[in-house]
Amino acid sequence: MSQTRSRGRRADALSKDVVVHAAVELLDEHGERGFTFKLLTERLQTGAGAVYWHVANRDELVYLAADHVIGVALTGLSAEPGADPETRLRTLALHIYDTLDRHSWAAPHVIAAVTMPNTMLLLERIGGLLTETRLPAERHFALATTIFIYLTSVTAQDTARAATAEPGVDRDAMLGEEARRWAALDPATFPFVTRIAADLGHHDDRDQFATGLDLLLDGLRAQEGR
């Protein structure tokens, strides 16, 4: 038998589908710096060619990946009856927010690849919303796509914090070090960072992102009332 055509069995034997899907459950349990090759052939209990008939290196599946996580969760987004497209655009926005903070790996790849098909939806699932509103239409553009920044932008910040973490250092203790730090500077200098530095040591990071987009949706709702 050939090598071409053992090759492609060994790919009529896997799907793309498949491939990433695998490398879903692989980058939750090890993250993206413990994510290799070697353990996704050892999942799919597959050599790396068949792998590579679908995807052309580790960057492109991690991509796929990350916009797989993005349609999963829009799939699984329910309409609600009767609720205003402000309303929609929170749940929208906490829906995402939880998927990617479920999946920690996958925001920084959401912003670097825009242009892949699940998070372009997004972004129309965000522009279709404030078309329902009554801004104008030369508003919607700068609108949907700082909803889209903003909602992505803080999964990632969040994310690359976790990322300068020592091993075995979870959050809070993080967190708690980076507070201590702030409370010891000068209050004379910084006489604001060291009156919150205790609130940073124990705020939910939930909670802190629904803040900013109460206060995104705010500023919609008062350009709509122009």
The other form holds:
There are 2 protein chains.
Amino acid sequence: MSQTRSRGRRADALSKDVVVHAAVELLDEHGERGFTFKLLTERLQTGAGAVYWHVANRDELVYLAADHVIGVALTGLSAEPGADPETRLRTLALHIYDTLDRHSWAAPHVIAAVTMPNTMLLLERIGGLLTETRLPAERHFALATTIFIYLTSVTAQDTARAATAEPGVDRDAMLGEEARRWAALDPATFPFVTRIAADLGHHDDRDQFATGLDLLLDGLRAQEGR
Amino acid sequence: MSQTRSRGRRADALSKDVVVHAAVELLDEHGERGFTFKLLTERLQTGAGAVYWHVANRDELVYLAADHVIGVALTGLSAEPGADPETRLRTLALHIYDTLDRHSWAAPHVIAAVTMPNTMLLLERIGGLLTETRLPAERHFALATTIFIYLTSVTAQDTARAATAEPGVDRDAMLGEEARRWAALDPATFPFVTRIAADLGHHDDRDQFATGLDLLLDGLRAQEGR
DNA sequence: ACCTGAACACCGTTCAAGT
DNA sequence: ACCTGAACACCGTTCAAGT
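Shown: the form predicted alone; wanted: the form predicted together with another copy of the chain:
Shown next: the complete complex, the earlier chain at its head.
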């Protein structure tokens, strides 16, 4: 159809949307480092100058691509009526986590500026849920940004680490090997790490994320009680 | 003396340590993006091949530089005897935060692998403090990694954002402008964000970090009580 | 063993020229 | 207004050659 990827020129006109869409695809496929203008112009069947007509530079393009990903994630989330704000906060956070996990290049950019349109929408969602709790209004700003920052920061790191690992290597095997290295350390200087080495073997990033989130929500509830 | 920076060749021999040291300096001065082998070889008064004799590639060099920064931060922290584990955990976290704030390029690399020697020492410190609390031993692994991840992730994002901002622009002025933009949004779609817009004006990243940390520690205490 | 520095492949960006 | 594509400056890395 219109999006032919064979050699030659493209039939239809370019647009900002088309460029951003192709960027998301290629970022998913090759990661932030592997994403180049060469790949982009090949897929779009066009020249470099054409891309620069629609976006200012590479940075802006990645920025737009990241915002697009968040936008899709937010619209894809159902309302979940009836549930209390805390569980809805949890659902929202894990949903964003999963989305960014599928687009591991995006997370580091999401937080960079709360200026991104859809990032602000995310903050709005979090804040709206906080408003429904019994927490004092003057704490809302601090708590909403805390949760927002926890969500985006930790997700960014988790996905960045996942992206670093070579694709061929099995994740469980890597953790197992690392656990063995921990166990082999000197217990005199590493009493804690050697003791918990075995736990590392069945570590799961997503569980870990949820644990931290629950700890935050526990803290929230403790403050609510006062 | 030996470290002359004028043109010509260097008098003393190169070493891994010397290379890493120069890298830390240049990363501090120019950031991760601005750090190039050209700058490095100029400062070291040597050729590119010489650097490659001591380190495998750019990635390894930045990795070593980041680990070095954490090492310095950990040795520079006093024992603080007498204080309870929770306040010592807080001191440790803020100390690391401040260090990484001074080397904003380092934070994103610290978490990438818990394999870095000094990063593991940091986890050890956190775990050691947790051991002194009344929290059940089987929770130690999950909680230590939670705090570790919170510390490194949030710091990474804070410093990354600080690094993105153009050096010339005043940070307070930027926040003020952003706050005005928030206030100008449509209250129908952004009820929360418009309401808290004023708070953004006196937002401080470090305070924000501490707030989140306290929330985590509150959650910890709540679990302790059970 | 350690270093030199030219050469290479690749990258983002620009711009005169076209439609 | 939108696109082409060669040209440019710059980057990390290699490697034959030196000491």
